[in-house]
Each structure stands twice: as structure tokens, then as C-alpha cells.
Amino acid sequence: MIRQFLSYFPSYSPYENPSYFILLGVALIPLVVQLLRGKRMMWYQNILTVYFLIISFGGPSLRSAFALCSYILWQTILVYIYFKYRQKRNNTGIFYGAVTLAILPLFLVKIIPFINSRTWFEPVVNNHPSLLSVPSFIGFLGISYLTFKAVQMVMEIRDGIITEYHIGRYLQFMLFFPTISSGPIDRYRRFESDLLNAPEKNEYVDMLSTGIHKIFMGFVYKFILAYLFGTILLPKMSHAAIADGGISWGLIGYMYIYTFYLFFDFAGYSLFAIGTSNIMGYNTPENFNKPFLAKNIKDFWDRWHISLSSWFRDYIYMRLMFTLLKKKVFKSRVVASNVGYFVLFLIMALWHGLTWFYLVYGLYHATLVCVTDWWLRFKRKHRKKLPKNKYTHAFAVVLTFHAVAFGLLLFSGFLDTLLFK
């Protein structure tokens, strides 16, 4: 019965096509009008979200809608569960034990394809191969980003940052759908805010034009852009270096054309769900911000994929840091900052997958950001014997860039099926 109602909704994911972006605009039409008028219509938004998650995470198999329905209430009971005890004790041991139950399912949809993939596990598999699909009950698209949601809402609630817990206002910012499916990924506190004060007629008159802007915008690079990288240009290097074989011209310009390709395919799609969040009243926060002009790594990730490295900065490095200072796990600040660094981008690489190239990746980057560290130390203290002019920044920005597109070659795997496969 549930499979033939939800078969009369069309079937996007979001943001791909031209037929869901005029079924956006026309649906968004009456929120721009009324909050033209200063006012929120949270019950049409409401109808809004339910709709365009049937026909983002519908479908026939309707798997995705009920992977996504129970990890929602999962998440739901979790965090009210924790709030109404944090509110009388404040345990370690529970914390971690709250943060560990918000993490499992997207653990479980990582490890279990792993394990399934490992030769001594085959005969288990062959036994039971029911065991292939039980990811595809557990995951869904989205599944990381609203995890970062849930494991922020803990770790505030612990810190005694969230004070209330209201269902409702969860479930909003949980399933905000212009979010939902490629972040960026906003801040409770943030998010509560805009959904209970509707921005003034003239501030929201801009953010309408400014969400016009980056939909255009996203347009170009998600279409343009990205089709032309992606699509058209780096099949044909990859065949070209494959043909060649090892360090060759062709790997080289894979990894320029990849890198060019993943920023504007991403950043396009950032660009749309801030886009939409604009014209629905929502000042989501930006995910990019030229990252190919950054001077030194850690400049890079103060611009690349925004919300996901300060999220890593806010809930893991600092905490860790914090940890270790006050316990003096080590007595110099740089070693616990060095080892900070390669704890978060150790755990941000398995977030990734679990794959070689991801965990080099992760190594390679916390490398980086300790030596960037190392020489700003040197820098500061040689600061009069060291030049700085437009030259000296030059020669850092595009230095900059060519260890971050080596890094995202790492990163797209192709060094795996060049070298191994």
C-alpha cells in the first residue's frame, strides 16, 4: 500500500536534473511570497520537506525511505534519552556511550561492505549472501552528514551549550532538505535561530537575490564546469595514463583535471543547497571559499569543504587537545598539537572508507599541516631576515595548490587501479 502511494511521486536525487529544479522553484513560491511579507509559513514548509524527501529517498524498493525513517528515530531517542539524563548527571562514560551509539550505523555502513570484501570472510558470504544487502538497509544518502548532526547535538548538550530540547525544532534542522543529502553542514544553535525568526522584508530581499546568484552560480559549476572536467576531459587522461603507465604527463594531468573536476562538481552542489536555504530563509553557512589561492595547507582548510573541517576542528582537535593538556599526556603543546593533527585526519580518511589511499591521504595532509605549523613557527621567529612580498605569496599560493592536487590525487583512488589493478 505504502509502495503505491509513494509510486504516484517522481524519483530525483537531489539537485541533478533540470526537471528538479523547476519543481523546486514552483514549490518554493509561497514560502518567497509570504516571507516577502516578514513571515515563516512553517506548516507549507513543512508539506515542503515531507515531499521532497519522498522523492529524493522514495522509490521502489524503498529501502533508502526506511533506512532513513529508523535512523531518524534512532537519533531522536538517542538524544532525548541523553538530554533528559545530562539534565540531572553528567557521566563520562555515558557520553562516550552517547556518541558511540550516534556513530554506529554509519560504522556499520562502512565496515560491513569492508569485511564482506575480505577473502576469509567469502565463505561466510557464500553461506549468507543476504549479508551483501544489509548495508543498503542501514545506509542512505545523507547518512554521514546527518550523523555529524546528531554527535554535534550530544557533544553541545554535554557541554551544556543546548539547554532545551524541543522534537520538533530536531527534526527540522535533521531533515532540512536542501541539506541533507551533501551538507553544508550547519550548527544547531545557528539552525534554531533562523527557524524561529524570520528575517526582516529587506534582509531577506537580499538573501533571495543572493540565493538566486549562487543557483546560477551552481549551474555553471556543476554543469559547465564539472561536465567539462569530469565527463569530457578526465576519461580521456585516464586512458592516457594508463596507457602510458607510472609517472607519466598523463597521470599529471589527471590530477590537475580530477582536481579541478571534484571543487567545482562539489562546490557546485554547495552551492545549491545554500542557494535554496537562502531563498527558504536560511543563512546555511558557506562550504568553499577559493581554495586554490590559499598560502599554506592550513589556509586550504580554512576554505575547502568549510562546515566538514571546522566540524572536525570544533568536536575532535580541540577536545583532544584539551584532553591531552589537561591530563599532560605530553609536555610539549606541539607534540599534542602534531598528534591532534594526525588523530583528526586519521579519523576524518576513515570517514572517507576504509582503502589505502584514503588513509595515506590522511596521513599525508596531518604531514603537511605539521610542517605548515613548523614553518610559521620558523617565520615568526626569522620574520626579518625572511622576505614577504606579492612574489614570496605567489610562489606560496601555487606551491599550495600543487600539494593539495597531489593530495586529491591520493584521494581518487586512481593510483590504486594504475599501480595495482
Given for the second form:
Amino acid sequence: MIRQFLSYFPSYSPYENPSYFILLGVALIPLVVQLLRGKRMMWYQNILTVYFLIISFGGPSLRSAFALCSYILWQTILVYIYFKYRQKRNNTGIFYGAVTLAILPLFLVKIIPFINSRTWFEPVVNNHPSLLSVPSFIGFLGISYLTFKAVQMVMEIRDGIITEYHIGRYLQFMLFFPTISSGPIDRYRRFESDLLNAPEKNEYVDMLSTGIHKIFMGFVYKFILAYLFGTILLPKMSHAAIADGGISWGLIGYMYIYTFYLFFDFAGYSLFAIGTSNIMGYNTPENFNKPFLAKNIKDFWDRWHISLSSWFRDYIYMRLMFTLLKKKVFKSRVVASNVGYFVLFLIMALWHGLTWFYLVYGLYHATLVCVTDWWLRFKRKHRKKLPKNKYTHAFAVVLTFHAVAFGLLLFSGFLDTLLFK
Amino acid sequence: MEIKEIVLDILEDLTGTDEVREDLSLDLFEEGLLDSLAVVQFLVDIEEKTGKPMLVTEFHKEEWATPQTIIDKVVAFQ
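Switch from the form predicted on its own, shown above, to the form predicted in complex with the partner chain and output its structure.
Below: every chain and molecule of the assembly, starting with the one above.
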């Protein structure tokens, strides 16, 4: 019966084709009209959310829908129990336990395919072929992004800054459909304040025009530039690089083309997600801020996939550093910081996936950040003596861009194809 | 000791310059004098010196931009 009901709905990946945008545009009209009068139409927004979730997760097999529902149920109950507990006590072990349980579904989705594909596990898989389909029962598009939202809830409840657990608002935060598949990763308190306070009329008129502008920018980024780099040029470069083998002009071309493709594809997607949020009267945080103009690698991380890197900074790096420095685990602050960066980038690498090239990508960036820190300390000591002008700045920008592009070449997995396939 | 003095002592120690004392509107990030690590060290030090933990769940550069904004932030926290 559910299948039949769902078959009345179209099935689209978010922001992938024109029909989705037309549907989205029409569906948003009543919301826009009310927002222009300074009102949020919550019931309608909730129907819209359910509708768009069905379009994106309904699918013929129902697996994604089932996985999403189970996941949300799991997180909602977990946060509820932890919140109740935290009102009375604040045990560190329980806190770590709650964080672990919040990460567990994502961890399983990543680890099970990894184990299944190991040769030593082959006999087990042959005897129990059903193991292969386990991840598709737990996983769904966007599970990694939802995990970030779920974990920050637990952390902020621990900090005592989320003092009220409102299940309805929690669900709206988790299931906010414009950003559900790939972020930007919002913060609960920020989102809640938007949810509870409709923007002023004048403010909303600005948001509306910004939102529409962003969506059109998104078209340019994703359907023109990312298409040009990713669909037209990238396969050509790939052929050239594979034909030449080893280090070749083709490989260098691949590095540049992939870098631009990835940026325009993801920044384009982010523009759609943020633009749609704006039209709905939400100030979803930005994800990119001219990353190729960064003057060093730390600056780059302040500009690239910002909602992810700031999440890592706030919830992992700063907390870890606070503990390490307070307990004086390392004698030197610099050593502690470098250890912190390696932990941070290794976690980020594992989050991307359990492959050698993500691991190398993580280690590469951790090393770059540590070296940059060393350079910045050196610069600080000699800041009166070192030259600082537009040429040194341009040099820094070009150098950073190339360091980044090389990192993205590692990230692309193309070297895996080139070296081992 | 007054909060302002405590903050300036720590900042002088962290940045290695007494400019923080002379110019309360010095842009610490732009000058490369402060970064997120130094801010964490600052939080540890301020807890040690005042005995009150200072909780920072979200880090926003502009809240740590100058010696004056930091003093204001700490005062608000106490």
C-alpha cells in the first residue's frame, strides 16, 4: 500500500534536473507570499518538507525511506535520553557513550562495505550474501551530514547551552530539506532562532532576492562550469593521463580540471541549498568564500567547505586542544597543536571513506597545516623584517592554490586508477 | 587583579608583544598575532587565573578581533 501511495510521487535527486527546480519554485510560492507579509506558515513548510523528502528518498525500493526513518528515530530517542540524563548529571563517560551512539549508524555504513570487500572476510560473505546489502538498509543520501547535526546536539546539551529539548524543532532541524543531502551543516541554535522568528518584511525582500540570485549563480556553476570541467574536459584529461602513464602533462591537466570541477560542482550545489533556504526565510550558513584566493592553507580551510571545517574546528579541534592544554599532556603547545591537527585531518579523511587516498589526503593536509603554523610563527617573530607587498601576496595565493590542487588530485582517487588499476 | 589586567597579561604572553597593551583596537588576527590555538590557550589560562571556566562552543573570529573585544567578552562571562 505504501509503495502504491509513493508511486504517485515523482522521484528526483535534489537539484539535479529542471523538473525539480520547477516543482520547487511552484511549491515555494505560498511560503513566499506569507513571508512577504512577515509570517511563517509552519504547517505548509512541514507538508513541503515531507513532500520533498518523499521525492528524494521515496524511490521504488523504499530502502532509503526506511533507512532515513530508522536513523531519525534512533537520533531523536538518543538525544531525548541524553537530554533527560544531562538535566540531572554530567558524567564524561556517558557523554562519550552518547557521542559514540550518535556516530554508530554512520560508522556501520562506512565499515561494513570495507570489511565485506576484504579477502579474509570472503568466506563469511559467501556463506551469508545478505551481509552485502546491510549498508543499504542503514545508509541513505546525506547520512554523513545528518550525523554532524546529531553529534553537535549531544555536545551542546553537554555544554549546557541547549537547555530545552523540543522534539518538533529538533525534527525540523534534522530534516530541513534544502540542506539534507549535502549540507551546509547548520547549527541548532542558529536554525531554531530563524525558525521561531520570521524575518522582518524588508529583511525578507533582501533574502528573497539574494536567494533567487544564488540559485541562478548555482545554475551557472553547476550546469555550465561544472559540466564543462567535469563532463566535457575531465574524461579527455583522464584518457591523456592514462595513455601517457606516470607523471605527465595529462596528469597535471587532470589536477587543474578536477580542482575546478569539484569547486563548481559543490559550490553550485551549496548555492542551491543556501538559495532555497533564503527563499524559505532561513539564513543557512555559507559554504565557500573564494577559496582559490586563500593566502595560506589555514586561510583555505576558512574558505572551503566552511560549514564542515568550522564544525571540525568547534567540536573536535578546539575541544581536544582545550583538554590537551589544560591537562598539560604535551610540554609544548606547538606539539599539542600539531597532534591536534593530525587527529582532526585523520578523522576528516576517515569520514570521507576508508581508502588509502583519503588517508594520504588527510595526512597531506595535516602536514601542510603544521608547516604553515611553523611559517606563521616564524613570520610573527620577524614580522617587521620580512617583506610584505602585493607580490609576496600574489606568490602566496598561487602557491596555496597549487598545494590545494595537488591535495584534490590525491582526493580524486585518480592516482588509484593510474597506479593500481 | 582587575580582569582587564589579567586579560592583557595573558595576551602579552601569548602574542609575545606589548603592542596589545598599547593599542586596544589592534586587529590580532589580521596581524597574525592570534589564531584558534592561541584562543584555546587563552581559555585555559583565563580559567587558571580567575578560577572560572570560560566556555566557547562556537568560535567566531570577530569576537576575538582586538584586545578590547576580548576584554569585553571575558567581563561578560564573569
